[in-house]
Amino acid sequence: MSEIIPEVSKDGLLDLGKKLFDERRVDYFLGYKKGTVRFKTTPLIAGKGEDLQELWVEDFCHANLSLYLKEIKGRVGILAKGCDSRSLVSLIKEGQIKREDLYIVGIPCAGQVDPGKAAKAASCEPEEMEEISRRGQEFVIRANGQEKILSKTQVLLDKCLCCQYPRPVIFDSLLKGDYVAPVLPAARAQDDLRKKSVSEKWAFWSGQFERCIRCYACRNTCPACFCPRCIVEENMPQWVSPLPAGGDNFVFHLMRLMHVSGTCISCGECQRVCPMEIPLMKLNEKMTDDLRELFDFVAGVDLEKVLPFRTYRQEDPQDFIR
C-alpha cells in the first residue's frame, strides 16, 4: 500500500530518503539539486542519506530522471513527476529495469518553467531575468528591475501544456499536493502543421532537419533510446552517415521516431535539449495520437498491456498484411 507523506516539504522528503537508506531498501536515490546556473537544476545521485541534503523539489525540475537508470545498477529510489513515471512503466515493459529494484516517490508538478521561452515573452535575454515566480495562475518575471506578468502558455514547457497524466501512474510513495494538469484540455493549442498539405509539411520538416547538427543530444537524453550501439555508429555496413547532411538527417530523425514508437511517452527532453530548437515534439505527439487511434495504445500507462508492435489483432489496420 502506498504511503502518503503528510506535507510536500524538503524535510518530509529527506526523512523518507534517509529511512530508505537506513532500512537498506535502496542503494542510491535519484532526485534534483540546484544547478550552478540560475533557473536550472541538475540530477542528484545520492549514495547515502547525508547526500540528500541538497535535494530540491521546487521549480525547474526539468530532467526525466529515468534516463539514469540505464547506468545506475542496484536498488534505486527515484523522484518521478507524472510524465517521468510513464517512462518508468515503458522501461519496465521493455525489460530495461525491474520494478522490484525501484522505490518510486511521486511528486506533484504544476508544469515546468522554460526559462528561454519566458525570456522571449518578457522581451529580455535569459541572463537579464532576476526572478521567475508563480502568482496564482500567472507568472511574474523580474528582469532589469522591472516586473512583467505572463500566462502559463508563455512560460511553461510546451510538453506541460498538453499534460494528461499529472499524477504519477506508478509509485510507492506519493507526496501530498495538487496533481492537476497545468492547462485544461479545452485550452490546449492545436498543432496547425497537421492541417497543412503534404508538400507544406515536407517543406517544413526539410527546413528543420537541414538545421540539425547531429550532436545527438536528442538521442542521448531519451530514456527510450537504449540500444547498446546506435545504428548511426555502425559502419559495416553503414546505413546512414553520422555526419550532418540533409538526407541523412531526415533518415536519422524519422528512424529514431519509429524506433521509440510505443515506448516514447512524449516527455519532451529531446526538444528541450536541442541546441537548434527543432520542434521534435510535433513528431512525438503525432506518433502518440496515431498509436492511440490505430492501436488503442498509450505508452507508459499500463504495465500489462502488450506493446503495439509485438502483438496482432484481426482489427488492426493495413489489410495487406492479413
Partner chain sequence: MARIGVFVCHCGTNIAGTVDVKYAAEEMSKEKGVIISRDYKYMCSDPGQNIIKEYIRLYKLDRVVVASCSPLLHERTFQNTVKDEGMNPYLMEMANIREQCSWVHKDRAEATLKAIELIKMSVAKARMNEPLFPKGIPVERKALVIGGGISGMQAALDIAMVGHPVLLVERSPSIGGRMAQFDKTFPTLDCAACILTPKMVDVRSNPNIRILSYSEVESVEGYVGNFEVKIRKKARSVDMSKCTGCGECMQKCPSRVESEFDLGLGKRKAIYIPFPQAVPNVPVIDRAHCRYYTQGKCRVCQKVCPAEAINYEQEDEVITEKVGAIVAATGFDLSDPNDYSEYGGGRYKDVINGLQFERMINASGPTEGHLKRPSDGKEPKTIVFIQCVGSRDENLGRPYCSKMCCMYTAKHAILTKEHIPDAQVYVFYIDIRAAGKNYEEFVRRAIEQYGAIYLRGRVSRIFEKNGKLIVRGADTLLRSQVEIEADMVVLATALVARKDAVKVAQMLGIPYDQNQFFTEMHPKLAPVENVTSGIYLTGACQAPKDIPDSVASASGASVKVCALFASEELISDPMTAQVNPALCSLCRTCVDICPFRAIIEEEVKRPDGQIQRQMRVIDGVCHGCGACVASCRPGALSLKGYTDQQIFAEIESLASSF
The other form holds:
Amino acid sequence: MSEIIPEVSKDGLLDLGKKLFDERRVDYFLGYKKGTVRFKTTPLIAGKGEDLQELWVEDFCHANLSLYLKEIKGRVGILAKGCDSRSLVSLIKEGQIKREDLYIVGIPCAGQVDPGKAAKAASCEPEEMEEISRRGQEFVIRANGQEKILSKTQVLLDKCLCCQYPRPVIFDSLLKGDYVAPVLPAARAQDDLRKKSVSEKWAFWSGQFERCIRCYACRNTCPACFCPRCIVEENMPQWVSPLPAGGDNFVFHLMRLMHVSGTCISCGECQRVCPMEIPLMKLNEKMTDDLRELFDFVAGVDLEKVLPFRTYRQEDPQDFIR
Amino acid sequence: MEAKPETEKKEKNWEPKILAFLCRWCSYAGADLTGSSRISYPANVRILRVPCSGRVNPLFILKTLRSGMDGILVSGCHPGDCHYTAGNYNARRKFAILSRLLEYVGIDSRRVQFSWVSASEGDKFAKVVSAVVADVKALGPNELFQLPDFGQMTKGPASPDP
Amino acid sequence: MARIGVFVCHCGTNIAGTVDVKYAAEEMSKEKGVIISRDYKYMCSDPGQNIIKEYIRLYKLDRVVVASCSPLLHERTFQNTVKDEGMNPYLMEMANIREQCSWVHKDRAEATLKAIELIKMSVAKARMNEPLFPKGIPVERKALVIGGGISGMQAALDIAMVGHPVLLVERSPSIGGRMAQFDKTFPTLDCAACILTPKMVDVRSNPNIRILSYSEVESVEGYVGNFEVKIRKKARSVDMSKCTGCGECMQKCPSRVESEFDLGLGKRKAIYIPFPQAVPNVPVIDRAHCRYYTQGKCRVCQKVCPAEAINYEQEDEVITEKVGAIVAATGFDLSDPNDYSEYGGGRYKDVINGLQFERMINASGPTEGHLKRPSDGKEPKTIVFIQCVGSRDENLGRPYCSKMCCMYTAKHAILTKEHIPDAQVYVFYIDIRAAGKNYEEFVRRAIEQYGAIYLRGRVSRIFEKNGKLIVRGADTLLRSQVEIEADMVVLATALVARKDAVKVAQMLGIPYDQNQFFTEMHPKLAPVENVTSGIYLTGACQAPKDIPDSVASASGASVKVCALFASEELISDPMTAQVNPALCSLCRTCVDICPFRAIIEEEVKRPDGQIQRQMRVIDGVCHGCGACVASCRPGALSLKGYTDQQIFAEIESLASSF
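Now show me the form predicted together with the partner chain, since the one above was the form predicted alone.
Zooming out: every chain and molecule, the one shown earlier first.
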C-alpha cells in the first residue's frame, strides 16, 4: 500500500506552523527552543506564528513534549520524536487528549545526547565541556581545549541505544530526515539484574531506593502520570508516607509503576530527570516485557487495542494461582 | 482480670501473620465451609472480607507488605464463576503483573500468593492456608521495609516543644 | 468520636469452648472508642438482640460490632436488630470468630489471640463505616421484546397479561418466527401453524401489545427502568392503515423472487407476505426486486389495489421509545451445510437441510406438502437423514450439541413414512438425545412403529452416481461400512447464533459466549436474566432450545420483567460505587471494566455556567463489586461499605498488633 507521507523540510516547518496558526487549526504549538543551559533545550510554547522563530529541532531535544498536554488544552500542534509519538497514542487511549485536537509533526532523531554520560566517557567534568557535536556516526567532545572522539554508545542516552521506534507511529506531517534507530541491530541490551537471585535483587533495589529524596521529578515529568491528584498526596486514607524513608520510597515507586503500567512507553524521561540517578528504566522495561509476554500488549502503538487492564481473556495466564 | 489467657505464657516462637483478602461469594464462603466441616488449619491467617477479588487493588498488597505483614493471600472465585462475572479476571491480570514485579525487585513471590477457592471447597481453603503459612514461615519474618532512614527526618523532634 | 459497642457471642460452646470470650470482651473494652464491651451466650437469640438494643439506647452507641458466627449467616439479623433501634444498619459490623476461628483452631491461646485481632479489625472498620441509604430509581413500566417468534410472542403475551404495555419488534414482515416454517411439531405431531396462529392472533388482538413488524431496533441507550430505544420502521411501501389484506397485488405482481421463507425451494413475488397466515396481513415490497424501483416500470400493484394502499414514496421512519425492560428473543440461524465438502458442498440439489425438508413437507410450502427431489421433481423412495452435521464438531469450532436435531429428525422420519409409506428411511446418528417429556417414546415410535432404520455411525462421503446420491457411512454397532443409494439426503445442520448476534449483543450491552449465544446471568440459577440489569433473554438466542423450553424461558423472562415493574421505583443496594468528579481524570478505565455498564459520562452545568464532563455511577445498575474502584488510579471512585479507608483501617489494626 503506497502511503503519501506529508513531508516538510526544516524551513518548511516554520511555514507549516504559521499556516496552522493562520488557518486557526491550532491554538498552541509545542516545540523546543534553546534555553540558557548548554546541551539542553527548553520547551517552546508558541501562541502565535511569530513565536516559532525560536523553534529548534537539532540536538538536545530530550523532553517528551506530550507532558505539556496536561496543561495546554485545546488544539495543539506538537513535535514528536518516535518515542514521544507513542506517548501521544497512550494519552489518546487514556482519554486525555483527542486525536482531532492534535497536529503532530514527527521529527527524526539520531539519538539524544546524555551530557553526564559524555563527560564521564571524556574523563572530564560536565562543566568543563565546551561543545558536543556530531561528526558522521561519532561525537566530538571539546573540553579544556582538547577534542575527544566518542562513539554513540558512549554518548547517547541508554534508552536511545535500544530504540525500537525511531519513526513516529502517529503523525500528520513528517520532518524530512532519516528515521533510523541510532544503534543497530535492534536487539536490546539485556538487563543482567534479571538473572540475579532474589536477595541480590533486593540488595540492589533497596540500595537504590534508599537514595530517593522524593522530589517526584520522575512523576512530574511522566506523561502517563496525569491524575488530577496523585495518591501520594492523599492522607485519607494514606497510601504511602510522603517522608523519604527507604521503605516508603520503595513502596512509592512500586505503586507508581503499577499505576503507569500499560501507559508507560519507556520514553526514559523519569530516569533522565532523576537527580539521584536511580535506574528507573530497568523497572519500566521489565514491566513492558511482562506485558508483552503475558498479554501480548505493547503500549503506544495501536489506537484500537484495548489497554491491558481494561480487558481480559479467558486464557490469561494463571500458573501463579493455587 | 478474671480469665488470664495462655497467650502471655506462650514462648516467643515466631509465627508468621498472614492477611487473607477473601471474596464474599466464593472464597469467604469456602472458608466458612472449612469451619462448618471442622477442618483445622494454622491460626496464622486473618481474613479481610471484600465483595470481589476484583476489589483488591494491587496497591493494597504493597501497603500490607509495608505495614509488616509476613504474608498475603488473595483468594477469589474460579474463572468463569465470578458473581459479578469479571472481577476475578481483572484481578488475575493485575496480580500476574504484580507477582512478577515483586519478584524482580527482590520480594520473594511466596510472600504474596493467590488462589481460586469456591464456596464448596472448604478442604481446599484449609490446604491453601497451610501451604501459604508453610511457605511464609520458611521465608522468615517480613523485615523488608525496615530500611535505614534517610537522615533524621522520620525520627521527629528530640524532645517535645516547651 | 465514635461510640462503639462490642458484643462477643459464646454461641453456647461453639465459640466459648475454644475462644476465651470473656477475656476477648475485656480486651476490647480497652480499644479507642469502645464504650461498652460484653459477652453473651447467644447473641442472635431474642434476649441477645435485646441486649444490643438496650445498650444502643443506654450507652448512645453509634456503631455496633458483633463478634460471633459468619456474617453470611447473620448479618441481616443483626442489621435488623440495630435498625429496630433506629441505627442505620450499615453501621453494624460482624467479626467471624466461629466458622473462621473457633471451629478451625484447636489451641485456646492461638484462637483467643486471633479472635481478639479479628474483632479489632471489625472495630477499626466500623469506625470508618458511614450510614448508607438505599436509593430509588424510577422505572418506566413498558417492555420491549425484540423478536416476534414463539419466545418473543409468549413473553409479550405474559407481560401484557399482567397489564403492562409491550412493544414487540420483529425484523421480518410478519411475526411467527421459525415455527411458521415448520410443518408439525414433536412430540405430539401437532401442526405448527395450528398451534402458532392462535398465539399470533392473541398477540395481535391484545390491547397492551403494539406490534412493530418489518422493523429493527437501531440503538439502545440508558439503563434499567430507563432505556431509550430507537426503532427503524422500514418502509413497506404499503399503507398499513388502508390495506385490507385482499392479496390482489400479490396475485398480479409479475416479478418472481427466490423466497427466503422457503429457503430457496420456492418463489415469491416482489410484493409479498412471507406466509399465508402472516400477522400483520399487510404485504411488503421488496424494493431490490420490484420492477418499479429497479426499472421505473410496472406499478401493477398500485393499479389493482382496491384500497389505494400502495405508496411508493413511503420512507423508513425512526421512532424513539422509552422502555423499562428489554427481552431479547432474536432466535437462531442454521449452519451452512456446505461446511462439509464431503457432503457435496452445495453441489447436489438433492442434499437439503432439515428446515428445507420442513418447507417441503408443509402443505402450504413450495411443493404443497409433497416430497419431491429438487433436481427432477420425482418422489424420493430412499431418504437418508444425517444427524450432527455441524454440531459437536471441534474442527468447526462448534463443540456443542444443537439439542433439537435428534427429535426433528425422528419427526422427519415419521412424516416421510406417513407421506410415502413404502419409502426407505435411514438415519445416521452418533447419539440420540431425546431427554424431554415423551421424547424418548417419540423416537422409539419412529424406529419401531414407522420402521426408520437407525444406523449408529458417521457418513464419510456423499457423491452422485447415475442420478442417485451414494451415501457412504459406517454402522459402528455392526462394525461395518454401509453404502446407501439415496434419492434425497437431509442434513440436520447445527443451530447457530444469528449472523448479527454480536452486533445485537453489543447494542444491548450484553455479553455473549464463544458461540455468539447471549450469556445468561448464571448458567443454572439465572438462565433468563442478564448481568446487564433490565435485559432478559429468552429462546434460542441464549442457547439451542426447542419449543417447550422456549415458551418456558419466555414466561420466566416475563416474570422477571413483571417483578421489575412491580413497583414504580427500583430500590437499589446502597453498597454501590460513587465518583468524586474532582479527582477523576476521565480516563474511562472504569467504564471499560464495569461488566454491568453502570458508569456513564454526563455533561453537568457548573455554578459558573461552564459545561463539565463527569462520570456517574448509576446506583440501580451497579452491583457493588468494586472492580472499578480498584482500577481507579487517582482514587476518584469509592465503594460504599468497602472504601479504601475501611480496608486500610482493617490492615492497619492488624499491623499495630505486632
